[in-house]
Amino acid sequence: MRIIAAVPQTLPRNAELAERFELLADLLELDGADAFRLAAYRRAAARIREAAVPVAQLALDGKATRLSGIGGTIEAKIVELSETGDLQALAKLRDKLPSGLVEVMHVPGLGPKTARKLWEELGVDSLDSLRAAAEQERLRALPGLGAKTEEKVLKALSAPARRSADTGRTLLGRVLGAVRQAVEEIEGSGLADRVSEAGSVRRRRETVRDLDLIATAADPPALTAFLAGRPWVAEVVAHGPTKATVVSHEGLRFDLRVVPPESYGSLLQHFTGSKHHNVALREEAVRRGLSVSEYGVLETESGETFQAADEDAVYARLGYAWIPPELRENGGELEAARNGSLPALVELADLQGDLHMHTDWSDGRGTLEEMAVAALERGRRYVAICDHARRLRDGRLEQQTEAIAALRERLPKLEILGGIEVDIRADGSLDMPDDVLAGRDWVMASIHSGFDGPRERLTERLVSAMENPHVDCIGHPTGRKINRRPPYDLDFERVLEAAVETGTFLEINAQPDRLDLMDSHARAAAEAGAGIVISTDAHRVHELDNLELGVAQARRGWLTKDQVVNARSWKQVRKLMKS
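Atomic model of the given sequence only [the form predicted alone]:
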């Protein structure tokens, strides 16, 4: 299969541009390009996806370089794509490499070098030919590959059922900024009295589809027209006096509904609650002679309809305390709201420190000082620098320790901890000796390879790491990458038992594509008595803002401030640690 370019009739959307640059990076990686060049294209692709304005038009106007991560070379390529529908660089690579090789390189356990070798020596140029080669036991003929590789490849190619049920949905972290911008613009228009996000975004679900907005206005048609005319709108799908549906240049679909003030609370409740939450709410109301809809609460005997301008009035009319949006999943929240046992959920402001971040001493992009200063600016009182152990050999760990000590003197208001992230090997051992770990302030242990191992082995790898007296926390414990890689096949109950028994904390990793622990696991862990750490795993300065996503995940897991370890001072955290 070869990629065929087409000259665009209109300017390419941001999502299309980003896909082209991602493809260019993948093909260059297969061709052996240097890591800095690949990182530049992938960074540009990410920035283009996040942009709230048409980047193609910016490039044609000579203004795309105003966006971080986009320099003159990238801007020139955007112009080339916009004007011709193709890139010369891509055309050369298409002539040189089969496009199906990109899919091959993304099969778990392979990668670009192995994919290239498979193509050159076995003629593997697609997933179908890869499957055939594995079934015919031809992979094992290549040096470095074997029967186990064939087994893993066939397992990966036949595992669509293990994909996330949310495949095809958009990460919350990608859309949240766009939703907030839309709300802010509507608020600033002077045309709306009240406006709120709704739907799965308001529940802070880890992936979302449509982006719901609810508003009240004295002149509803003027407000829907305002939304339809925003410069970031690429397509107006529907536009009426009280509703508007638009699609942004990033491919995000926004649905705005404008209602009378007296209906605002009922509609907001209706469009925020999950289907299961709303069904359970309505079924209970029917038993009490009430009928709940987006228009209000109807008393069936008298025929009177109760309308509410605020959500709390809706819940109060039905006999409940107001329920935080993150809990509206029919997970016991209605009973708790009726009997007064809803938890006081953790807030972002409760967190005092971030115990997992990286710098350019390993695979991060920010310097030690840049990351520390940015954390301080965000109100953090302490941070743990957890660069990867494998990048800190040959005296580099000692050098970093000295650099941290020097930075502490320059930033006395921030406790900078000399942490480390160690790999958990296949046998459960760690990739840094115990005598070195004993000298670190904070030790994260994580699995970074061998994700598809047997359930028992993966479970024991984590348990073995937790039994190490120097390991303070397990990073991204189930290893999932949302929409890309399912969680490890773990005996999670055994993992929880070991966490409690050994006093090892478990992480909610706030990276948008991880959010690991997932909400149900976080709830189970907290109920079992395991300490939960919410951290960013930030590799760049802007990723420090992801702490909010981790807090949202904790709230969906019913966590309180007391159940979150780093909602305490560092002095208090130390008292909870093993040592």
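Heads up, when I say rigid core I mean the largest set of C-alphas that superpose within 1.5 Å between the two forms. Residue numbers count along the first chain shown, from 1. These numbers were taken from a predicted model, which means no experiment stands behind them. Compared with the form predicted in complex with the DNA:
If you fit the rigid core between these two forms, you'll see the Cα of His539 move by less than 2 angstroms. A displacement of 2 angstroms or greater separates the C-alpha positions of Asp26 between these two forms, with the rigid core held in common. With the core held fixed between these two forms, Lys481 has its Cα displaced by under 2 Å.
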The other form holds:
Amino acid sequence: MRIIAAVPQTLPRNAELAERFELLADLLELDGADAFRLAAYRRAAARIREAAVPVAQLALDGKATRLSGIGGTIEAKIVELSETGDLQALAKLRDKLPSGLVEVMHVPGLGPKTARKLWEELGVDSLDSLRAAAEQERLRALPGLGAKTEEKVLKALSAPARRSADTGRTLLGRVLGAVRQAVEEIEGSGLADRVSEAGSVRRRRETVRDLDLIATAADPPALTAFLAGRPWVAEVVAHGPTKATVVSHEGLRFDLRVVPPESYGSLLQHFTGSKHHNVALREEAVRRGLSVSEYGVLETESGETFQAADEDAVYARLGYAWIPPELRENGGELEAARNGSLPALVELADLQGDLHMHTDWSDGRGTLEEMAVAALERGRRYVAICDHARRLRDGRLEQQTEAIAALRERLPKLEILGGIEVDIRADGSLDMPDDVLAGRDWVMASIHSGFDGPRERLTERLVSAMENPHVDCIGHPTGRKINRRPPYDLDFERVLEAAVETGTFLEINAQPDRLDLMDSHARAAAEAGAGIVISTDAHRVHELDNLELGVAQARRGWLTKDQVVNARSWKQVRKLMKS
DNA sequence: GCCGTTTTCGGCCCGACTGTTTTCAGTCG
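Structure of the form predicted in complex with the DNA, please, following the form predicted alone?
After this comes the whole thing, all chains and molecules, with the earlier chain placed first.
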């Protein structure tokens, strides 16, 4: 009997492809390959990771090179990975280098050059042998390394083991309040002239690592001392005249930089990032004879430096319109800012209603009245009460409908809709009969079980739910939980197609650990013409505030007000609904 | 390896910090 090589049954996911190219880049770097080649693999990995469609399929169709950063060579490698599950280039490097060396290279303070040297000179080929060598003080024998390096390595290795699932990044929703408080305190200190959040928080990335703050001050050391002395600071990591790094009792790491007023704009631009955005911005500037740094824009020929007190002046000097931070990921925003086609992004104030929330009629903690009043206080004009259908059997749905009618009398300023959230079962059917759904004002349908089925089945479950004439919107369409659970294996293009064909809306669920649709999916969905609903899925009163997280995600997905269904009055929403 | 207002070759962002060095390589963001 002939042994047939294992062929992967399903195509590799984008995240899997990205990991392979990151590993390839790491191994090539250890092997001393050309730095630009590595950068190309890493750039491609980032592009693949954030793509909204399966890049493996794209490559098989010969269309992957449409993504910037992916050329013929990498496309061929994606095809190879899809067909054989591996890369010859990777196999070759694995033969040449010990498998543990990549981990050694990732120890903070070490890098590819040092890792390679440790292996060649001391035989270090894993974290274990690195620890042994450091403990035996053998690292200091190498040129360029000393006692300090040994100390640093041992400290890094003794740090609590980081589980692979723990990416070290915190949910945006868990830090936003703390960042705002820090900004307010700095403003209130009287020591700062201007203060701003920066970094990934300002870009509203769904997860963040460090919390960056920028300020100007007449007396910078007084301001850094002020931050270091806050009562919520548990540890002062670094504290100099213009910079302080502190860790709060909650474990959040704040980084404050105090800068001269005349370069505030350049520094804010620089520290907001993203790295990819800045690299692309600077590359294009170089072609125009300009050199951009955090201190200003240098005209190479004349030697003159343009300093910008405001961020929009930096962009203007380089020929761009000001770019909203949420778009600064090198996803086409520079081109759009140059030719005047940046989208007018949706804003929190545009949203008129919240079409997905729960009460204590199912698994919510707030009462119907508490949730409605809280929504009204937050400026919503309509809400859809969408308790789980499985908790509303045996006449409870009718009772809730009466309770909603009674509440409407008491809260005439809020339109309270009798909605429902139905489960999409394994066979694609819903857990409430059609005649009941026909009587609801608003129907959300979501998958809550059977996440790990094959791609075809999960896709078909969603498609058949969308084909139901009473289903208005699909809740948390990909099912991912950030840092905890990957999305279902879906043919997202097919889902989009069905959403457009059937007129079913797709949700951006604003729960901090869902944010589902994610940014790239939301962008693809809106471009395809699907209606997007941003909702909180709130289970308690304070979760109604999460709407801004959903709006941030929508903005990262380039969405305009027009593309967001609930940026309309309920009357207008009804005209867009299929039923 | 990718890419093009320097278009199919020759470029590819910029600066700070660290630990180790007497001028810098490596690492980091």
